[in-house]
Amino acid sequence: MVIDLTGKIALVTGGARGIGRETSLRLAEAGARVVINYQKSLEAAEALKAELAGRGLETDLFQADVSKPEEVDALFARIRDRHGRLDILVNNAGIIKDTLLLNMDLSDWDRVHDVNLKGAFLCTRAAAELMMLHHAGKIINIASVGAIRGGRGQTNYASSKGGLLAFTRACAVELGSKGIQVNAVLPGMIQTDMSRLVRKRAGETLLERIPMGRFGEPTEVAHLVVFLASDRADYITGQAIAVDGGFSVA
């Protein structure tokens, strides 16, 4: 199945590393002009931009902490000024601060929710305003199987991603009549820098719980995001789709 996103403007938050990097790459390969948002990963963002430029694919870089309203406002002002529209938003920016519940500082709880959930809210609200101008748009929220399957030390992370699923469903209801589809992707244990410590500590145990017997690759998540961002998914909204090798149903 060939997906053509030529002429589309896409924003990927946290788009320079891991799943975000692969998503930015695959969207650009499908023809979209991708705005790659990053917070601290300037070197990785510039390397990705250079890689895509070498293939004749143009991208934009913009540094912003998506949990800060003023920085999100600046990001979307740049998109409006430069492109005049936004067709695809991938809310990928996310962090983990794993700690057992009784040892968790309030600051760790707040920071994870600020980035993972508040950041998605701020970006979605701004994106919806642009998308409604053209009565069309795709919003894909990168959640986690942790939202539906508990894990030790992840009360902050799991609740933020669970909130993102509820947010996805509510947004789908509100925005459906505006021509905007909103869906969530739930990655399982994907081979990224973020998951490295967990895989190192409990890799063999985790593999025993994954029916397919292996960890996922970022590109396997990105391929689903590209599909959901395309017109092939025009009648899909409010859904949460796992990419986890069967982990969530085992």
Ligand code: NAP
Given for the second form:
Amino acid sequence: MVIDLTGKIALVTGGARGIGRETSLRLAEAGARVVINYQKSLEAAEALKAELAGRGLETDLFQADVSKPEEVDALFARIRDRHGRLDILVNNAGIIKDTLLLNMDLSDWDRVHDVNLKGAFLCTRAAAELMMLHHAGKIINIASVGAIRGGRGQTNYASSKGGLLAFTRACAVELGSKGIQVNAVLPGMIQTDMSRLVRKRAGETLLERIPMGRFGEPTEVAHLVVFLASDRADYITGQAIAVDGGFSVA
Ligand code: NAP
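Could I have the structure of this protein in the form predicted in complex with this ligand, to go alongside the form predicted on its own above?
Let's see the whole complex now, leading with the same chain.
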């Protein structure tokens, strides 16, 4: 199956590192013009832009904290001015601040929700406005298996990702008649900076709980995102698909 995203404009939040980086890369390889949002990782963003430019693939970089309304406004103003449209939004930006419930500070609760859930809301609202102009669009929310399976020390993260899943379904209902499909991808334990500490501390125990007996690669998540972003997925909306080696069904 060949997926061709030529002529499409895509935005990947947190698109310079980890799953976001692979997603930016795969979308660009499929032909999309990718706007790579980053918050802190300027160097990684520039390296990715240079790597893709070397292969003749043009990208745009834009620094913004997705939890800040004024920065999201500036990001979308740039997209409107430069491209006049948006076809694909990947709400990938995310953080963890793991702590057992009784030790959890309100600030850790709030920050995780601000980035993982409020950030997705702000970007989705702005994207939907642009997508409605041409009655088409794909929104892919990177949630987590943590949205459907509890994990110790992750009450804030699980709540934010569970919220993102519910948000995905409600958006799918509201935006279906506008030609916009909204889906969620639920990664399991994927080999990125985010999961490094957990893998180091509990790697062997975790592997025993994954039927496929290995951790996932960022690109394995990105491949599903590219499919959901394409016209091959035109009749799929409101769904949550895990990329987790069977972890969530074991
Ligand atoms: P990662 O390597 O830690 O990357 C996180 C990304 O989010 C970075 O690109 C970072 O950008 C960006 N980000 C964080 N805060 C941001 C903000 N306020 N505004 C804009 N961007 C922000 O993590 P990852 O594993 O690739 O995670 C990507 C997504 O997958 C997250 O939503 C995560 O919850 C989800 N996920 C990951 C796993 C896993 O096992 N790795 C499992 C389930 C779900 P900067 O570096 O520029 O700040």
